[in-house]
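The chain that follows stands alone, in the form predicted alone, written as structure tokens.
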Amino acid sequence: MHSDTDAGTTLNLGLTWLNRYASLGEEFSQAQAAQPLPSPYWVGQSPSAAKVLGLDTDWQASGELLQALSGNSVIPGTNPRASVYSGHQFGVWAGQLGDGRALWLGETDTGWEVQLKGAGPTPYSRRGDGRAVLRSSIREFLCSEAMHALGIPTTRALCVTGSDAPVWREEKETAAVVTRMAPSFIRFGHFEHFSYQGETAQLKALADFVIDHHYPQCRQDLAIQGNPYAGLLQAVSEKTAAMVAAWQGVGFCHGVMNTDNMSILGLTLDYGPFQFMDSYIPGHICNHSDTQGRYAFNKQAQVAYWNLYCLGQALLPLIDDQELALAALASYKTVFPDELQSRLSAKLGLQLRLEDDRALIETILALLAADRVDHTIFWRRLTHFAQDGVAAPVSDLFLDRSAAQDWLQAYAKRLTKEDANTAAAVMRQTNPAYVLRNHLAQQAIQQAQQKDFSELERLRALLDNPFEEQAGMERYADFAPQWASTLEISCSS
């Protein structure tokens, strides 16, 4: 590695260091060294990150670069920071909070920012060690890069590298280090640091940045009434409402919706306790630590609203004027419904928009929560119905059968005023045959934690392509074992 202070620091791995971020000033971020980790290894890479992230093919065969994304050195050109923000968690004000175990080592010129996760305390570790485990680092990893390869807004994940240094959880565990990368990592918290702190300047100068960098339209296209700050908050919801109807389209569930956790790039961000998942219940709770259900698969689109309304309160000192925050949240009310009916007409092949589809849809989701149908299986097999109109493999999913074989004739019918090859090929690429199932992690988690990472690779592998059916891998797109409805992921997780 080498640099060239004189014209931006550039890596022999082909990178130039920008660190925008960083020229705000100590008020938003301060500089902060990484813990050293000792004899690190790698345990997972993704060759789609690394290729976006602009880094050379044999990136990974770097002893150096192994080191310096553990923590052990810093890589020429970047700006090691921890960044503060503040946040309500499960509905309740937090106050100050802040990269607890993320390090920001900086911004390349290729867009990315890049975070280790588990590099160490920071001034905001608030009596934590600052550390990830090896199993939430797997997790995030894993499904970092699966969300992405379903199409759906998300921070990715460039790989993790482990050691057998303890950590304590629950129990001795061992520490582990996500690199992950975002356009940006900033958070609804930020903005509400500012404005909860009566800091009106440093808010503008953050909500500067973040239009200057990320939303330059709303200074002009998308300014309400001439607003800059109202424009970003529309931006924002908007991103946001599809990004959750997303969400909704794969049965995945966000087990910590906290502003604090929530992008102001609409991205899915901290992958902490989540799940797809496996029966169709839409009140499902996948974070054992959300006792009240707040953040239940079914809330989740109500949730982010509310979260949107928090940040609508932050900037509300720069939009100055409570209205026209109100008109500017008002668009994810049209946006989020809008966003998921096409999803979900996508889902079932359908193109066109009729009076009748709403309630075609209505009813299909409702014999699935009422027979506690598979999500996944059920819009796989409903994508073959769509080719070759044998109903068995479908109608055999619910208890119900009757009321599916009803169900089943009046889609066919809605199918025939479509394009029956678009309708099979939108299906084919909207209801994945894999998703990230949490006894699926959980198996390449207990196979890693014996240095075997071997099923982690196959399963990364497989996820990649999550829309084609790959021979030999039919376990993977197989009903849940009975004992995965054992596992429990909290907040630690």
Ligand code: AMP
Given for the second form:
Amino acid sequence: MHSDTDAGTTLNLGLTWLNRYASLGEEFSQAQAAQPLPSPYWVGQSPSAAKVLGLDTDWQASGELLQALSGNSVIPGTNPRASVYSGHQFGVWAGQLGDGRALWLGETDTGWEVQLKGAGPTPYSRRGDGRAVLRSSIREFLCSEAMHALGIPTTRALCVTGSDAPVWREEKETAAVVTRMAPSFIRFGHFEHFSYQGETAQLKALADFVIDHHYPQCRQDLAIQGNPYAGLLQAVSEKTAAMVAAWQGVGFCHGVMNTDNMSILGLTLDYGPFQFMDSYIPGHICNHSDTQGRYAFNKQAQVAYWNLYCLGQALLPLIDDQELALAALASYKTVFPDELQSRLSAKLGLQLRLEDDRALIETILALLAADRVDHTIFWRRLTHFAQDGVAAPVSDLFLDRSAAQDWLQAYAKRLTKEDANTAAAVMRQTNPAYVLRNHLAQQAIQQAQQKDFSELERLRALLDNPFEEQAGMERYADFAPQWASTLEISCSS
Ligand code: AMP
Ligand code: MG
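Switching forms now, from the form predicted alone to the form predicted in complex with this ligand, please provide the structure.
In what comes next, the whole complex appears, and the chain from above leads the way.
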């Protein structure tokens, strides 16, 4: 810790910082120093995130960076701040929330906003301690990077640093900080905040900021009847629809789709009690605290629309025309089913859209649900079936084998209308061999809690390449063990 204070003066990451969100002013974010974290250590690092951020190649060994990303020194040029937002949580207006434990360092000239999550209390911490525990930080780190590798829009994670400093949740845990990055961390809740306060000038400044930096086309061809704010609502609706369709395609449950966890760029944001489903159960609830199943797997599309409606409501003072706002939202209702159909067709290797395809898809989803078949394994085995025509590995997954065999026959017949090589190639890039199952994350967490980070690194590297079977990694593509179903993942993080 000897060089903590002067670390910041020499730290040169090869990055230039712009601090554009800070320039909006004090009503949007407050300067906030990080709370130091004693004797930090590296827990996990993502070379691919570092590369897109534009970090110097020696970053992984930098003791100065370790200190800075743990909140012990300030990276020159950054301006750590916490932003204010509000939101609807579990369908109820929750009032003011804000970055209670995330610090916004600024935005690099490479187009990435960088945040430290778990860097200590802020003016928006309410009763929280501003910290994040190692367990949840590892889950966010691994999942952000895994989602990116799956081609699903998401915030990224550069690294996790840890410390032995105690943090109290249901029991004593230890602190960690995730360095996460996104082109923007602005949430639906940022808009809701100013709108509910009746602060229309700030609402407009925020909307103009988002349009100027992220949706400039809303001033031109994406404007609806010349209205850029309606254009913005429609663009966000479409991005959100694409994101949720992508989730449905890989069996991903977000778990806490509150409006404050919804990204204005349609990125998967705020990884908490998320889960990649093991058995395909359409009504699966991954968040132990979600007793009503509001955020169940098969409710995600509806809930996203509900959230967009909240955004529409928040933007109404700017759109200034209810009909126009409703028209902008309506695009979700065509884009979501379209995107979902494309994702599911790709999972089956179908390029052409034929009349009976929908029935083919519905039948297999019903069979998967009836027999609670493992989602990832089914689709990966089907990928092999499309290539080699061997049915048993697929039909063996079902209790009702004859129904599965009948379906496979119909599917094989349908496949003959496609180019076989293209179909197989599309499926290999759509149906991953590996996803971040809860039990795999749990094993990496347990070892990391003993200061052994090798399993975490193995898993990260594996999930960086999820579409290719890797030698010796069969266990990671296998069924979840019995104990996985007893894992309870809650909002506690
Ligand atoms: P989440 O459920 O993680 O999306 O968090 C909801 C709100 O609670 C956000 O405003 C967070 O910043 C805040 N929050 C969650 N955990 C903490 C914590 N340990 N300390 C301070 N604020 C927190
Ligand atoms: Mg959140």
